[in-house]
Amino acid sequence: MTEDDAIDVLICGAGAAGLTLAIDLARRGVSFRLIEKMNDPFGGSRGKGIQPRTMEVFEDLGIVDRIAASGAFYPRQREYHGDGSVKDGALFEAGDPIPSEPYGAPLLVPQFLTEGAMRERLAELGHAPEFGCALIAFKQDGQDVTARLANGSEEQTIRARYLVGTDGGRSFVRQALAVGFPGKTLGVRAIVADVTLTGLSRDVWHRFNEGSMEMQISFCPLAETGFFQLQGPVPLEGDIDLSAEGLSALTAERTGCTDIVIQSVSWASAFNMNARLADSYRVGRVFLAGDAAHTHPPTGGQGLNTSVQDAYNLGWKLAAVLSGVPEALLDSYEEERRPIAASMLGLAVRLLEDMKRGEIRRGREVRQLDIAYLGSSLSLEEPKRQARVLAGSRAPDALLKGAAGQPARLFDLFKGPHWTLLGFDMETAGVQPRKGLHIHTIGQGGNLIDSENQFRETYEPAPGDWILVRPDGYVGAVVSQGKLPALETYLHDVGLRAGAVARR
C-alpha cells in the first residue's frame, strides 16, 4: 500500500446523503472516494418529495433550480370512492413562499432524477461515484481506517481519516461496527412501481378506496417522465406479480375500472415498512448517515430529506477536523442529528396511522423548517434572549440593499463552505478578519442596508449583537457586543483563528 492508497475520506454508499457529502467535502477540496456496490445508479423514483429546507440545501451546493426543473410541485389528490364520488383536495397544507422562507411548498421529484442532478454536480467538482465497488471489510485504530474494497475479482486495501457509511437499511457498515439498530416492523407491507399506463389524467394524484389497507392503491404522475408512481398495501405474505400484467390485474381488483391498463414497469418493489434508528451514530472514526442510521416508514416523506441533512451537517465538521480543529467537534454529528431523527420517525409513523384511516394531511410540520439545535453544545447565546430565532435556529433569509443599492440575499451571503458573521449597528468593528470567515455589518455604516427591515423583524437583533452563522446554514452564536472575548473563544474553537487569513 503507497501514500497514493491513503485519502480523508471513504464514503460507502452512493444515494443522496453519500452524494450530498461527496458535493460538500469536493468544494472543500477535501480527498475521498464515493463507492457503490451496485453496478448502475438506482433507477426508481422511491424518494419522490424534497421539502423546503432540503431545498435550501440544495440552493447551496448549486443544484436547486436542475432539481426543480426535474419536477414539479405536488399535484392536487382526486379521491374515489366506493359510491361512484370523487372528492379533490391538496395532499399538503399551503405554504406560499415569504422572503424568511424562499421555498413555501415541496416538490415532487423522482429519486433518479434527484440523484442524477446530484451526480452533475459532483461530476463540475471533478468527482464521480465508484459503481460496482463494494467495502468489504475494514478495521481502525486511532489515525486511520484500513478498509478493504472488491471491484469484481480485483481487491484492493486502502486507508481513510474517515469512513462513512450512507449505504442503506441494510448498511455493511453499521453490521459490522455491531451497532444495533432497534425500532419495530410496523405491520404494513407495500408495492411501489414506476409504470407507464393509460386510462387516467396526470392532472390530479388518483387515490382509490382511502382508508382501506386491504383495497387502497394510487396513481401519482411523475412530472418530467412518462411514469406514474403506484402505490398500495400488500398481504405480509406472499409473492407479489409485479409485472405489467400481475399490477393491471391488482388495478382491476383495485378500482373496479378495465380501462387503466399498466403498459409497462420500469422500476417495482414490495417492501415492509420499518421505524429504526441506531444506537449510535459514530464508532471511533466511523460514522452512519441517512438509511444508514434510521429508517422511515414513506408516509412523512422525510426519509430522503433527513439523509441529506445528516450528511449536510457532518461535512463541514470533518472537513474542519482534517483542518485541525479538535476531534471533540465530530461529537456533536450524532448530538445534533440523532434526536432529529428520533422525531422524524415519530412524525412518520403517526402519519402512517393517518393513512390507514384516510385522513393523511401533511402540515408544516414535515417541510423540516423548524427543525433547530437548540441545546447543541455549538449553540451560544450571550446574553440569553427572547427571539424566534435563537442559537441553534435555521437562518432564515432575508431582503437586503448593498452599501452600493443592488438587491442582496441572505442566502447569498451564506452560500458556500464558510462561516458567516453579521453585525447589527455596530459602533464599532471589534472582529477581525481571518480565513473561512464572511463578516458583513447591517445598518448604519455598514456594507449592508436593511432597508424594508426585513432582517430586524426576522432575526430581532439588538443594535451591537453578532449573529454568528455555521457553513450549514444554522445560527450557531448570537453575541453582545460586550460578550465579545465569548465569540472569540468560539471562533478559535472551530478553528477560525484570528489571523488566520489567506493570502491572495
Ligand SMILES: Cc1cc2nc3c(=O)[nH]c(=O)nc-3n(C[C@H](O)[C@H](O)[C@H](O)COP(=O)(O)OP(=O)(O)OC[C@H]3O[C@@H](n4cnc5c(N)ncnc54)[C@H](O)[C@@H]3O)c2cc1C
The other form holds:
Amino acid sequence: MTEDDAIDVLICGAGAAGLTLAIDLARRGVSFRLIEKMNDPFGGSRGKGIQPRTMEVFEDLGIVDRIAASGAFYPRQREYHGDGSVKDGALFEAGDPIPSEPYGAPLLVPQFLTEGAMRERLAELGHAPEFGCALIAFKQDGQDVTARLANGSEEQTIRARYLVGTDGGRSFVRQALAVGFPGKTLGVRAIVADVTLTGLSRDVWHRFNEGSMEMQISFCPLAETGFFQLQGPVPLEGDIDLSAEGLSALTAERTGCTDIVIQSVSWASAFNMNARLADSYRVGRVFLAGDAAHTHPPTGGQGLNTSVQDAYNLGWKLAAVLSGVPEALLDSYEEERRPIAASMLGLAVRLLEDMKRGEIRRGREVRQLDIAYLGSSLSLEEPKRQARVLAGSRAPDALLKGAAGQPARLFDLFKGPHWTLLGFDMETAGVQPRKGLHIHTIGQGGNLIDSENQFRETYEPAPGDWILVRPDGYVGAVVSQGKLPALETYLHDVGLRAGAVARR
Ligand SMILES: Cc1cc2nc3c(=O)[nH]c(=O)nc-3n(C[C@H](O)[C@H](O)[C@H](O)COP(=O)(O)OP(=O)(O)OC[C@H]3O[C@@H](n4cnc5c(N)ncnc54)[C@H](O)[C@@H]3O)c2cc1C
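Mind pulling up the form predicted in complex with the named molecule next to the form predicted alone we just looked at?
Now the complete complex, all chains and molecules, led by this one.
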C-alpha cells in the first residue's frame, strides 16, 4: 500500500458522466484520476439518443463532429399493427437548425461509440481512464478525501481534495455516503440488445405492436455499426433467453414473421425501469453526478444527456474552487442540477405512460435546450428585465461579423474554459481585462458587428448592457452600464479579479 500526494479530484466511474468531467478538468489543468472498475470499456448501445443541448456541450469539448460522424440522425419509424397495417412517421417533431440553435434534431449514436470518442479526446489531452481499478472505501475530513482503490489483488490508498461518484445507478459512493435514493420501481422490465439480423431493412426504426406491453418489440438500425438495437418489454419475473436463438424466437412470437432472424448478439441486458433521485448531490468533499444521482426510464432519451450536463456543470466549479474561489460556489451544483433531474424524471415517466398506450412522441421538451437556472444564486440581473434570454438562460448562438469582416459565431467565442463578457453598444467600456475572462463589444465601435441583427433579436439587449456567459454556456449576469459595481462583485466572487494577470 502506498501513500501518494493528494490529487485534486478522484473521479469514480468512466461512463459518460465521468469521461465528461475528466475532459473538462483536463483542459483546465486540474490534476485528477479517472478510475473504472470494469477491465474494458462498456460495449453496449444503450444511451443512444444525443440531444441538441448535449451536442452544444460536445462542441465546446471538441467532440461533436466525431460523435456525429459515428452515428446518424434518427430514422423515421415504421409501425406494424396487429391488423397487418403499416404506418410510417417521425418519432420526433422536426426541429431544423436555426442561428440561435445550431443543433435542431437529436443524434442517434450507440453509447459505446460516444464514450469511445470521449476517450479519444481525453487521450489528446494526455489522460486515460484506469480500467480494472475500483473504489472500495473512502473517508473524508476538512482537507481531503482518503480513498482505497483495488486493482486486482493490489490495493492502494490515495488522497484527493474532492471525490466525484460518477459510478452509475447502483453507485457505491452514494451508498457509502448513506444518501437516500427515493423514488419508485415503475413495474416495467425490458430487454435491450445489440444484434445483427436478417429480414429487416436498415432505413427505418421498425416498431411492432406499439401500445401492447405483452407484444411490443422494436428494431432500431444503428448507423455505422451493422447492428440493430432490439428493445421490448418483458414479464417482470423469470429468466429471459438473450441468445440469438432466444431473441429470434421472441421476435417470431411478437412479429409473426419467421423471416426476421437474429444472427448474433454483441451485447444484451434485461433491466427494471426505475425513477429515483438522490436526496443530496453533495456531502462535504464528495459529489454525485450522472446516474449515481438520478435514474430514469429510457423513454425520453434523457439519462446520458442529463449525466453529461451534470458533469459539465460541476467541472468548472471544481476548477474555480481549487484555484481559490470560496467553497460556496460548489453548493450551486446541487441547487442547479437536482431540480433539472427531478423534472427530467417526470418527463421520462410521462413518456413511459405514453409508450404503454402506443402514443409516444417526443417534442421540444426532450431536446434540453430550454434547461435554465433562472432562480440560481449564480444568476444576476440588474435591473430586472423582460426578455427571452435572462440571467440563468442557456446562452444562444448567433452569427456576427468580426470588425475585419470575417464570420464570427458566438459559440466559437464561448468555446473553451473561460467566461465571456459581451458588451452591447457601449459608449465607454469600463470592465478591466482579467485572466479567465474574454471581453467582446458588439455594435457601435465594437470589435464585433451584428450585421444581421441576430444578436439583438435573440438577446434583446439595451444599449450599454453587459451579458456575462459562464464557462458552461449559461448566462450568469445581465447588467446595465449603470450597475457595473454589481457586475464587478459577481466577477470577483467567481474568481475573475482585475489585476490577476500572470507576470514574469
Ligand atoms: C436500455 C437503456 C436505454 C437507454 N437509452 C438512453 C437514451 O436514449 N438516451 C440517454 O440519454 N440515456 C439513455 N439511457 C441511460 C444511459 O445509458 C445512462 O443514463 C448513462 O449511462 C449514465 O452515465 P453515467 O456515466 O452516469 O453512468 P454509467 O454509464 O452507468 O457509468 C458508471 C461507471 O461507473 C463504474 N463503476 C461503478 N462502481 C465503481 C467503483 N466502485 N469503482 C470504479 N468504477 C465504478 C461502472 O463500471 C460504470 O462504467 C439508457 C439506459 C438504458 C439501460
